[in-house]
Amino acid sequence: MAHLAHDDRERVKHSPQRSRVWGRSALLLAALSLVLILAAAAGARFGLLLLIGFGLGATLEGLRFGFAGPWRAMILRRDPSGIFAQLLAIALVATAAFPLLAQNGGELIGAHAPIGFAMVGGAFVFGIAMQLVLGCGSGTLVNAGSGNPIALVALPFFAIGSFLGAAHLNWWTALGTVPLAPLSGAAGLGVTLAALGLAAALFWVLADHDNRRLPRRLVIAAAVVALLAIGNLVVAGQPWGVVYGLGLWVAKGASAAGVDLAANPFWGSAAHAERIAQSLLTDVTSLTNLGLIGGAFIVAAWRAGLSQPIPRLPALAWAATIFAGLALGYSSRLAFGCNVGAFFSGISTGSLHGWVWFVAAFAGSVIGVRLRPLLQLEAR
């Protein structure tokens, strides 16, 4: 009896660990099943894009690779390690993207956009807003997937803002834009890599002496993100983006609710009207967005940390979160993208607007970091 009792105790002792293994296996099996089902129903291309999205979400959450947080670390602690990782990832993508675009110009496109008043102002406002919610486009999706309450509140308003910003985009761009030819070819790649090196050197000079390093974790994360971003370019035919997909979700909802979008210069155009009519499961940006959420969910659940406490914030902070969510979506449409679509994908495919976006958004981030305590956004 004593021996049996000991066995029972051992069985009880190991049952939580066994349950965790089964739970993790079920998560991976569910994700793989979704990819295979989508591939069978819509085509291998769309299944691959969902898989890429899962990979991006898992990498950003699992290896803590992001955009808003590293900028905040540089501003507050003069720690540029996260920015070094971003610049490294961009350089890796550019090294592959430039020749791919040169050789497959009819099939692949870059994240190219003009520079204008609205673009610069939009990037500046985006930089402020992303520090208020501690997440850019990809960061908000990843944070929402991992159960972060702030992101869960901000995300729907981000989507609404993206829809409205796109609807008003023609009015804003009419204020004036300067279309500049993108960098291309070996010379363009050389200029881009040199500029990335200069940016890294500048942050190294400005950094605190103890923070002048790039941790191995971030090197691995940068390499994985770059590989997945290159995969996205090849499979989707366009660079990794976030913002358009969020606005499209709202546009589809508005259309389903009976709102007539035909007269809108943006959503009523033939190309966008066609996307509204089609399934989200065949929209390349929506698929990677859903994958970002799903990948982050898997990692958070894997760690058994999906449930996050709701921070004790005053009403002013929650109102600021909602407003910042709207501002994130609206401003990113005017700026032709967020940290992913404009900064990361723009620079890595030769668009000069990505560099202008970087400067304006970083300046906005400095203000956003200073606004956080004034808006009582620090949890008590």
Contents of the next structure:
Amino acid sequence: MAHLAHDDRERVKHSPQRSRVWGRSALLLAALSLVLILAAAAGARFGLLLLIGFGLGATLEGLRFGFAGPWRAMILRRDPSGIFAQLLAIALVATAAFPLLAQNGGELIGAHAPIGFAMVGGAFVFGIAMQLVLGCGSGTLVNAGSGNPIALVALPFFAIGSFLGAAHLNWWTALGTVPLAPLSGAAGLGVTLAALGLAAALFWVLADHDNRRLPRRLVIAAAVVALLAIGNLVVAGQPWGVVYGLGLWVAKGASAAGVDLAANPFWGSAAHAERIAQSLLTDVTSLTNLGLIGGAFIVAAWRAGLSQPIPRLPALAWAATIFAGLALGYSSRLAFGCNVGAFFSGISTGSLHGWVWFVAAFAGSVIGVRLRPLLQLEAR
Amino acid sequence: MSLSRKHGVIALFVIIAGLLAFDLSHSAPLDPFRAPAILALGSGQAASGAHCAAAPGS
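Next up, the form predicted in complex with its partner chain. The previous block was the form predicted alone.
The next block holds the full complex; its first chain is the one shown before.
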């Protein structure tokens, strides 16, 4: 008996379950160590922002909360459950953000941007491109972190596009914008919540009868994402964003390679030149972007989901992925944000450009969904 | 040998590590003693980060 008990102990000691526990513990320990090292080296705020990014990435990947996929589900199957979750998360953030912004205007800022020709066109193109790669701003980072090959190819071109779009932003904006008029205060919050309710009602009416639901998983995801987004606002002083950080990564490389960015109206302006001179480890959106990738990786590794083979896709699909990546980056700068910076953070902090972005990007998505099979991007 | 997601993630992390190493060697040094307060809320400091929604010149 004692001999058998010893064998059992040995089996447990070397069992796959035990090694999984060790592997998962090591993942969490590594993530926490990175947060603490960054906090010690650069400052507590930056460590906290990386932690928020980890949380966002883990939540989006772990609870399958996204933007491009739910919009596709609505367009193809009239399933609005993911969109209901997005609207719920935005409403939760707005409920906290409006009073915070009203009472702390000097310390906190909203994602407020003007509506204009280029803004609307940018959102429309972004909607097409995000359906081609099935990943928006946050989605591309999360998908890359979980090893999705389409996202891995699209991501560097997304960054290049963001850099170029920002470089040309002044010219595009000069085509025409309407004056900034953000919603604020109790009345602004009331209008925003009512509009979110109306949007939900519209999708409810348009939905297939069997799909009129909001699963508990998505309710939890919406609540966690909202909590982290409010945390981003409180810690950073600005709402959650994605695309500025990606463009900044390329701007730093271009600057170091000898490209004269001082002559560029955007990258040469004092605020952005300062960001280029400082480390990415002190840039708000760069940190949450890195956290999104890391958080998604942790969940994918936790689930042992990294062994999936990379699918074989035709050259046309890879070319479309590269082009869509560039378009995602370029268009999101013209649109003053992606699904996160414009749609999620814009609406939840009272910017009307978030609503216009929503309509234009959804219209683009309808086209993007139809283009995907034509570009041989559907799985075989 | 067929490529899996694991290989893609390894390549991504190598690139990110290279980006950060390059960044640290080409940027102002990190200084935790000159870092902003842990929370912007209540810090008395104006928000200074860059955001994609910020219009040119704002």
